[in-house]
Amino acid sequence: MSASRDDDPRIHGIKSKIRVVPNFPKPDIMFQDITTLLLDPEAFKDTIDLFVERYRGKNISVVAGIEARGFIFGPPIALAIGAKFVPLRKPKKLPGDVIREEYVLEYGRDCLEMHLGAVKPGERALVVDDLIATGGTLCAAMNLLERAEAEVVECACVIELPDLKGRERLKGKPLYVLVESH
């Protein structure tokens, strides 16, 4: 589901604040830069508010944010809905015992880690990131949470690149996005 289809006037403001940087970080990539969104307090607040409005009252106890930009959007959502925030980090960034999930990218392999015991069996989780492209990172995040026996309720991203078909890789799990970029 995409909020942009809901005709909420805040969506246009959010979309207008996302800068597209051609050929970054490599040729033929149209980088979706959310740092310009963060520079506008109203647009940033609207972004958080739209997610909070969707998830308040849904009995979500865990908001899992994917490093790094999921750390920007996840904590304020978690605080507003009364959930804990669980960081899903790149390898060797978390002290102590972790569980890990490796995944394949179009240009290699990567891994996400989560503290062992951060999520309890039966907890209802929301996965947050800034963008979904091919869906590999979101799938790894869902796998990590499901291995900890959490129920992944939905994934939430500010931006979707629908041409890369990442939504199709999510095993039918709902995905909520604010902005689509073609």
Contents of the next structure:
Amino acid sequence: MSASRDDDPRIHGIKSKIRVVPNFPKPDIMFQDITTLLLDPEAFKDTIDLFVERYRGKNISVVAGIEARGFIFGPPIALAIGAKFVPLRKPKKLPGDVIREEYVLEYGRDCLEMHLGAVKPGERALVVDDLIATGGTLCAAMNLLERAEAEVVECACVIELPDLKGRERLKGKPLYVLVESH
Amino acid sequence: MFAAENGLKGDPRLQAISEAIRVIPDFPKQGIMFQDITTLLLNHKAFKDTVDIFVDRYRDMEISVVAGIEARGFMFGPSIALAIGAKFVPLRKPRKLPGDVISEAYVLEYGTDCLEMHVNAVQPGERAVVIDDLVATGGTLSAAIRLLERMGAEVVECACVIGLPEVKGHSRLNGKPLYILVEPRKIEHCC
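Mind giving me the form predicted together with the partner chain, seeing as the form predicted on its own was just shown?
Whole complex next, starting from this chain.
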């Protein structure tokens, strides 16, 4: 499910602030750079507001953000809707007891970790990242939350690359994005 | 340089913020008492208070840039930037930022590391604040200051949630004011 928000006047401004950098991090990849969005206080605020308007009052107590760009969007959303922020990190960054979830990359594997006890059973959670491509990382994030017995309500990203069909890898959970890039 | 000496003496929010920070012994290696701010992020009121204290301080200082140091500076910086109407500039480990960057090396206990910033993220004359969760030796913050100054920005202050004993007694870092909310909490050892 994705909400139709193309008629919201703020969307155009947000999309126009995202910079595409060709051949990064390797040839033929058109990298969607959100740092230029962060340089425009109004557009950055609009980005956060769109998510906050959607999730406020929905009894969401956890916003989980994926390292590292999910750390930029997740906390402002969490603070505005009264939720806790839970960072999901690359291996060996979180101190203390963690649970780990491995996932497959184009070449090889990677791993995401979450603190044991960060999330309680039954909590309603969002997963936030700047972009969804193949959906592998988001799926790993959802798995971590579900292993802690939280309920993943929705995944939220600024950008979707629909051609990579990441939406289909979210185990039937809904995805909400602000802009699509083909 | 500590908030309690800078107008917030006895502010109950500081006590709650301090108590929300978890101390993990021997991480990432033996002898280090790691100050874990993730437990602060789990406490909505304490997290909000942390951001509000910084926002109240910087709101009327004509700050147009909040620069946050990867990765824990990203957890605090953007909320501050949004509240004061400033841009947020991520300062990142090498090869994470796409496009043209400037790079500044800094010394670690063993070896060196490097921080990068996008060229054109800041304009000459912009007033900037640098944010990180914690300041220890100040090496990373110093590199951050140099990056901003190389692009002609004026670093008004460096702000951290926690300041380790190494910085106690120093109210400035490389000539720049340092603003810190809390000291590390000590925990009892049984060995």
